[in-house]
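Presented as structure tokens, the chain that follows is alone, the form predicted on its own.
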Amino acid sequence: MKEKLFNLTENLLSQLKEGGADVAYCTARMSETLEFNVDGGTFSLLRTLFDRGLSMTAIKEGKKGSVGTNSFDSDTVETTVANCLALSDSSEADSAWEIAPGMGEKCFERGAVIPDKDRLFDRTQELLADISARYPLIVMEQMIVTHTKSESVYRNTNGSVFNTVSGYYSVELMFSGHEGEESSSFFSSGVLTDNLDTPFIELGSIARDLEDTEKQIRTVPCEGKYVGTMLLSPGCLSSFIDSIADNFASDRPLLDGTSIWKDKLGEKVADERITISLMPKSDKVVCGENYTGEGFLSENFDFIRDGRLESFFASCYISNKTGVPRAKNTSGNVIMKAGEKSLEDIIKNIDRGILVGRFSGGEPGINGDFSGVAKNSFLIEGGKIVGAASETMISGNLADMLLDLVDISCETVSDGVSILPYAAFNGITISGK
């Protein structure tokens, strides 16, 4: 495999340069992916999945050009080399394209390249028997259990060349709650392992989310319209971090100038107990990136450190085109600094809020303002959880919220992506019918 990839990548370039390219990037990868499916408590599906991917991209005087295929044919090949030559030819110049510097030769391997499938089966079965014995109200929609093995090899014409060998298991479920004629709504749960040591049930907030939902089947309205406290479960705060890192420090409001911290960097963004990082090279981030789309080798970075703005999520090309430091890696891998009380001590000083399992809301306004509902939620009355909510509206502002910390907990989850805590903040609107 590994030879067919470098072959395939040298060639690919050679082509891109012969057809007037400047300078050029490729990636070609192939996966293997074993798959058990269990549908309705039951195992209904186990298949191998085969998949092959080839992106290139092509300056050619200050014109890009990027396309891909799924195909390793020569004549499809030599089709998407042209497309992507043509491409190049018919976009608009612009000086700020560029490919990352020659970096040598590297070798990247991480996780658990060989799959072990017995174990793999047992500890399927052993997940299903222990959602049944104690979680008797949950219907498992869906489980897919998997193991990915994946080689790529990444060139660009500056002498780069990154081979990459990993290997992960996955596990991703959707379920529900029942009880006689009533339901909770559907919840998803998952993660990312690189060994089959603990149970699976064990890992990341399986059992937690498993056990709300449960507790979701009847729910309580919320009476009237307030401004209380948000509490944000892990997963929720996930989504909330994305939102903030999408509308005020990533390539678009950037370039557009629409970012409110276009002019914040190094300065208090947010209550000194928040740092936020983006660390890949974590060794508890399963498989984690190793360089980027643009061909730079990954680093660690802190997004928000002691609430202050340490850097943007900022393309080669936007650090080019706008003057801001280019982002470390592009990972997704968060990670938050975890706090000093229980997540039990922060509810207890809450007098009125609601915990958030998921949130759903469309895209937040320019300034942060965001609106939606809270759903998989309980609603906090007196520092203790009174019931689980009925489709409550929350609304706010990103970047107020962040200002308005109430407390982070020390209990953190980590599910082979991410390691985030339970966060509380105050100043949110909080409505029922």
Second form
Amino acid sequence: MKEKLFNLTENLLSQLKEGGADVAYCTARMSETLEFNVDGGTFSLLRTLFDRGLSMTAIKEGKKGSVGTNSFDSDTVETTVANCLALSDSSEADSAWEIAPGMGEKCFERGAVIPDKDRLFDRTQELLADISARYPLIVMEQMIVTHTKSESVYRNTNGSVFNTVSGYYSVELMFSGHEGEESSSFFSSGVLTDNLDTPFIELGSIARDLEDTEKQIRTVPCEGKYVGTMLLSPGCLSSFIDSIADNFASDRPLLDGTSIWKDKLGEKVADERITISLMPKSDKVVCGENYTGEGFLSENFDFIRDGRLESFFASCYISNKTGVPRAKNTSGNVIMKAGEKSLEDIIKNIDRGILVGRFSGGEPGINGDFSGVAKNSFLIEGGKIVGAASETMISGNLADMLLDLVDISCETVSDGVSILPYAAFNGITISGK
Amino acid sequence: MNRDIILKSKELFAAGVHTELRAQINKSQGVSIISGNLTGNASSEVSGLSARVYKNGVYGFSSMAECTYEAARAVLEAATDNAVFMDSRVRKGTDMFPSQKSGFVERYTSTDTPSQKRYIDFARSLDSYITEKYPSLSGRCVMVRADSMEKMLVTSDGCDGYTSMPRSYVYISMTGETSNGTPVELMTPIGGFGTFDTVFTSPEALYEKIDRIYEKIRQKQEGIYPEAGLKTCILGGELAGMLAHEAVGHTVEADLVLGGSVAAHNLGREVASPIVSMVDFAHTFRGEAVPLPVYVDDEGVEAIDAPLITNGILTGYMNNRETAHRFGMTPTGNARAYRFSDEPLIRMRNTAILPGTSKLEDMIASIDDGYYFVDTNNGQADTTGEFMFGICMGYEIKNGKLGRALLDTTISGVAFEMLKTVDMLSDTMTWASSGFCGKKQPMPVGLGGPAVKCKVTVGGR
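Return one more block: the form predicted in complex with the partner chain, after the form predicted on its own shown previously.
Next comes the full complex, and the chain you just saw is listed first.
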């Protein structure tokens, strides 16, 4: 397989150069996926997928074009190269387009490359049995358990050749709690792992999520409207961090100048206890990114360190357009520094607020305003959880909340993608029906 | 696509099991111009074959990125092996579902695409128009997107078919600032079914729509936050479609019913005001094609309409062949797959609340203190029917008249409670089709409805 991918990418770059490309890069990939599906609590499907993909980008006189296909036959490759060059020709010159410098030949091998099909089935069956025994009120809407193996070669005209071989297992569950005609909201949980040594129920936050969901079948109403504390679960914190990154630090708001953080690099944007990093090279991350889509070798970086903005999520193009430094990876492997207090102690200190498991909200405004429904959540009063919340809305501002931190928990959840604690913020408007 | 290879591959089907073999090509093209910079210029084409085999209550599936007779043999063998493995480990022993009408359904619309330069020139013309006419905007984005699915399906029992679904859209986004410097944004999709040149005749034909988007941005610049709480409101047609799809439609997909959705306990019960009816349309509404017509699904079921709510009573679910057998219902052609490597799932097609008899002006005049929500930028719902929609354009209603524009907010409610508060439906119908529904796989879907007067919880600030 490796030789085929090496030859294909070499041939491709030659054709692009011969067609007039000044610089170019391409990736050829082959993958195999094995997937068990459970629907309505019972096994329903086994899939095996044999896939491949070819993507290429050419820059010709400053004009860039990108195409993709999943056919490796020579006629299609020839046509796709011609399409790529035609796209470049039809584009507009922009000196900000460039490709990564040559970094030589590198090989990356990560994870469990060879799947153990029988053991994977057994672990899946064991998870269903564990849930049935320990969480009898849970109805499993869907469970998808996969092993994905892939091999790829990235090559650019500056001399980089990266060969990657990786394999990992993924477990995704979607479920809800039921008793008679009463039910909780649906919830999801999942992990990536590179081995089958541990029962799935013990990974990530699966057990806690199932336990919480059973407690959410019966709810209590949120009375009135008040400004209180929002305690985010690790999973929900992840979605808030994504929104903060998208709204204030990603390519689009940097390019059109609407980011309210565009001039804040190195400045305080959050409480000094907040450090958020992107760490694909962490040994806790399963099959983390080795190089970016633009062909730069991935390195860990801090997004916010001790409350100061350390990096944007800028691509090479946006870096060249705006002058901000390029982000050192594009992984999404978010790791937030844990705090010192236990979750229990944080809750004890909350006078009135809400522990949010999932946020169902509109796209936050570009100024950071957000509002939406607190799903899979618990109301907190006088330092105690008083019940699962029903029809409760929360609103606030993403930038303001980072500066109004209450506490970060010492407990964290590691799911193979991210490592995140619980975090509590003040100044959130919480309202009932 | 070589249709003869797929037809010939039927001879490879194993006896005694239900088999589907599908060849598929997905194409997409896109161009993005952000604040004058051409940031996106890409196209892709993905094709291949897949087979699915049903045996004693479990499925085996396999796919390959090739459309040859040898690939058909390989995926059929692998899918059969997978079904046998699952049957040997699970031993469900479920009956085979009933036979379906056979035949060949051919509904192919061209998926040919113009050159990428055509997309770039079109987007550049629109961007230039916006820049020259509205220089005070603080940000703008023009995106052109076209995608298509072309499918050839053969089955051991049911219809075979050759179909396609091309879509083309232009997305216009504008950003302005309020008097205190707070940015406000609005993104609007324009387009529908068909290849780019059949949907868009010229950039000039869109100028009037662009002017209307700018007018909305100008109104939002002077906008106010709505008051939080339960309010009497009018949801515009696009929001009614979102309600039909997100808050009701997903709960009546039979796989989610089996997974414990609120609809499991409500079949035959009153779930809405008697003036509310809702249907998942296959291909035609009142004699005209719906936004994204489906004529045969990916299990070989000829597509027909699926009535979901009739005069306020929950009357049906959307099914695949297996769940229809389980619930004793008729399959209506809702099993759809997005890519060649995807298995068919129960999906919506064109889900809509049916229009009523009221005039929008009369609906507005009937409200002393409330809101008219017009545009949405996203929506989510729960299997309990609890929903949340992001509102990116709306107006206050005071003493029966439209007032100031609103800044972004959210609305929420519980579908089967909220639908009981509906007391007026407009006689107009608005359809939308630019988005993808997400449920393991993406899927293009249409949604629609009239303006709906009801009570919902407003997020405010």
